[in-house]
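Take a look at this single chain in C-alpha cells; it is the form predicted on its own.
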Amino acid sequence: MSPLSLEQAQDFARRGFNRRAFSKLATMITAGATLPFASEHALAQLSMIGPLPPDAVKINANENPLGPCKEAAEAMYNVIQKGGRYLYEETFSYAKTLAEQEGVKPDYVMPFAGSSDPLHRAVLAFTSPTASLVMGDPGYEAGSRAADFIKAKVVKVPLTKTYSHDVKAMATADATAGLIYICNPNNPTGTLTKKSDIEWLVANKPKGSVVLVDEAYIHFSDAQAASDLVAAGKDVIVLRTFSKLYGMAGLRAGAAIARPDLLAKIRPYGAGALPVTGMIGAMTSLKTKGLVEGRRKMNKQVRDDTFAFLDKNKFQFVASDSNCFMLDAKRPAGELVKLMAKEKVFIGRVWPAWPNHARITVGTAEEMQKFQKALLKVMA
C-alpha cells in the first residue's frame, strides 16, 4: 500500500489518537498487515471446535448446512481453472448486480470477502479515543474488538423488553459517538428492530456519527432493508454477506453499501484482490430466481417446528426471525454447551449479558431432531 496520506494523518490527529496509537495503526495500514482482531482465529468467534465425529451436529456458528446453491456452485467450479488471473471484472460485475438490486448507484457498493472486514474497517474509520462505538447488548462482538484495539470506548445498550435495539437509548448513550451499530436481525438473539426505529435513529443520532446497519441475516426474515436510506444520502452504511442464507461462509463474499464519501473512509484499512470464486458465486446467487424465498421458507419451517417442540416441553427461549435463537438453560449456559457436546450436538456460544442463555443455530430438519433428542436427555 502507499504511505499514509497527509489527509489521513490529519484525520487521525483530529480523532484523538496519541502518537503511540497513531504510529501503530499507521504502520499496519501502510504495510497492508492483517489486523490482530481480524485474524482467522479471532473471526472463529469461539465457534472453532476442532475435528468432529462424522455423525456430529454442528449448530454453533450460524452456518448454513445447505452450502451454496447449485447454480453458484457450478459457476465457482467453472471459474477455478481461470484462477491464475485476478479477474477483477467479476468483482465489478458483482458490485453492479448488487447495486441494481438494492436501488443504489454502482459506486455506492464496495465488495468485500464477507462482512466482517467492512465491519472492522468502519470501526477503525469512525471511532477513536474520542468517538465511541455504541451497540446493543447482547450483540455481535466483532466490532467491539476493533474498538478495543484502537482504545475507543464501547457503549453497550441493553435490548428492549421485546429484544429489539433500544434506539432512543442508543441515540443518547454518548453525545460523541462515532459509530452506532445495529445488527438486524440481531446476532445472537435473531430478533428484529423495526425499520421505523432505524429511521428514527438516523434522524436523531448525534451529529457527525454514522449508523452501521449489519444485515447479515436479513434474508431469513421479512424485514425491510435499509439500503433505501443509503440511496437517500443518509449517514448510513449497510453491510451484507453471503455467509448465511446463501451458504457461502467458507467462500467469502459480502459488501458495504454507502455513499461514496463514507466508503472512501473505510477503503484505506486493507488491500488486495478478492477471491474470484466468492465474487462469481455471489453474483450467480443474486441472479438465481426463487433462491432467497425458497431458503427463507425452509428455514422458517424448521425454526417453527423447533419452537413448537420447545413450547411443548416448556423450555424457555427467545423466538427469532433468523437462523438462530437464544435458549434459556436455567443454569450457566456453558454447562449446557458441554453436556450437549457429550451427546455430539455442538451448540453455543454464551454472551456475558445473558449468562444463562446459549445461542442455537437452526440446522436441517434432521439436525434439529437430534438436537431435540439430546436436549431432552441433558435437561431431564
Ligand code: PLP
The other form holds:
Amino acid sequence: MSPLSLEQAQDFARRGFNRRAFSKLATMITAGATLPFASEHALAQLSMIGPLPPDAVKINANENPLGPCKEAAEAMYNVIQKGGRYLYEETFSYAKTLAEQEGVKPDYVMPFAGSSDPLHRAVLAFTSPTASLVMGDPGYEAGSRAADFIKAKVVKVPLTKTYSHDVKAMATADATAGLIYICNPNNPTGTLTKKSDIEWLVANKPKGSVVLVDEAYIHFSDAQAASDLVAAGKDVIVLRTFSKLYGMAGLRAGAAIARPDLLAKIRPYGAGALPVTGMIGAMTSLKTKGLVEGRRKMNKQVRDDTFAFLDKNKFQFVASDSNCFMLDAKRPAGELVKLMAKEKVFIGRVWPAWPNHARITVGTAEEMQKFQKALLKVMA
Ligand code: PLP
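Next up, can you give the form predicted in complex with the ligand of this protein, since the form predicted on its own came first?
So here's everything in the complex, that chain up top.
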C-alpha cells in the first residue's frame, strides 16, 4: 500500500518524478527519519582507515571534543528516568525557546534530531528531476547526495576568490533551481558569506526557488544569522544543529526555522517523537549564559594558535571563521590523510574541487599540538 496521500502523489507527479523515482520516494517516506543519505559522520567514515586506536586524535568529522556543557549534561541525565514517556512538552519548550531567541513566531520553528534530517527533507521537498539544487563548491555534500538519489540536477558553483558563496553566479546558475544551498560559515572551508550577499540572493533568486541557509557552524563565527529574513516572511529556511559548538552530535538536536507554509512542505517526509535527551539538552544549552561566547573564544584561540604554527612553518591554508579549515597538502591530499593516520592523527576528507586540500577540524589545544607534531614529521 502506498504511504502517500492522494495530495502528495499529485504533488510528485506535478514535480516531474517518474513512476520509479516516485515509488523510491514512497519507500523513503515509510522509512521516516532513517533516510538513506549521507551525514558528516558517514562521510568522515569514508576517509577513515579501519577502527581507530584509543589514543587517536580525531579531527576528521567537525565534532566537538568538549561534548555538551555541564548544565545540559545534568539536565539530560536527570530526564533519563522519565524516558518511558514521550515527553512532547520538552520538545515544545525547546522550540519555543529557540523561537524567542531567534525573534520568530513559535510556529516558525520545527525541531528535529539534528539538522541532517531537515536538510535531506528540504532537498526532497524543493528539488526534483525538473528543479535543481544549486550549491557552492567545495560545499557540504549531504544535500547533493540526497538530490542525486531522486535524480535532481546538482549545479555546483565555485566559491569566489575570497572563498565566499558566489551569490551572483548562484542566482543565475539555473533558471529552474528549486533549492539554493548556502552554508554559512561554509563546510569545508569555514569561510563566511556576507549577510548582504545572502539578502541579495534572496531578492534575486529564480522565481519559485527557496534559499536554504545552513548555519551549523554559525556559533563559532561573528556572522549575522539569517533568521530575520525568515521573520520577514522571505523564501528562506534556516537550519540549526546542536552537533557543533554545543557538542551534542551523538545526542541529536537541531531545527528548521522557516515560514509555516515552507515547514509544512518538509513535514510530511517522516514522523515520530524526538529524543527527549536531545531536546532537553538543546533547551538547556540555549539557556546557559555565556556558553556560545565562551566556546567561540576557546575555538578561536586554538584556531589562531594553529594558524600561527602553520604560518611559521610556511604551510598554506585557507583562514577560517569556524571549527574547521582547509590545509594545502601540496600533493593529492588523500596521501596526507593516510600519512597522518599512521601518526594516529585522523584528519578530514578531500573534496574533488580542491584535490590538494584536506579538511582539518579544530580540536582541543592538546589535540592540535599532536596534529602539529605529526604534520611536521610527515611534511618533512
Ligand atoms: N550541515 C552541515 C554543514 C554539517 O557540516 C553537518 C554535519 O557536520 C550537518 C548539517 C548535519 O549535522 P547533524 O545532523 O549532526 O545536525
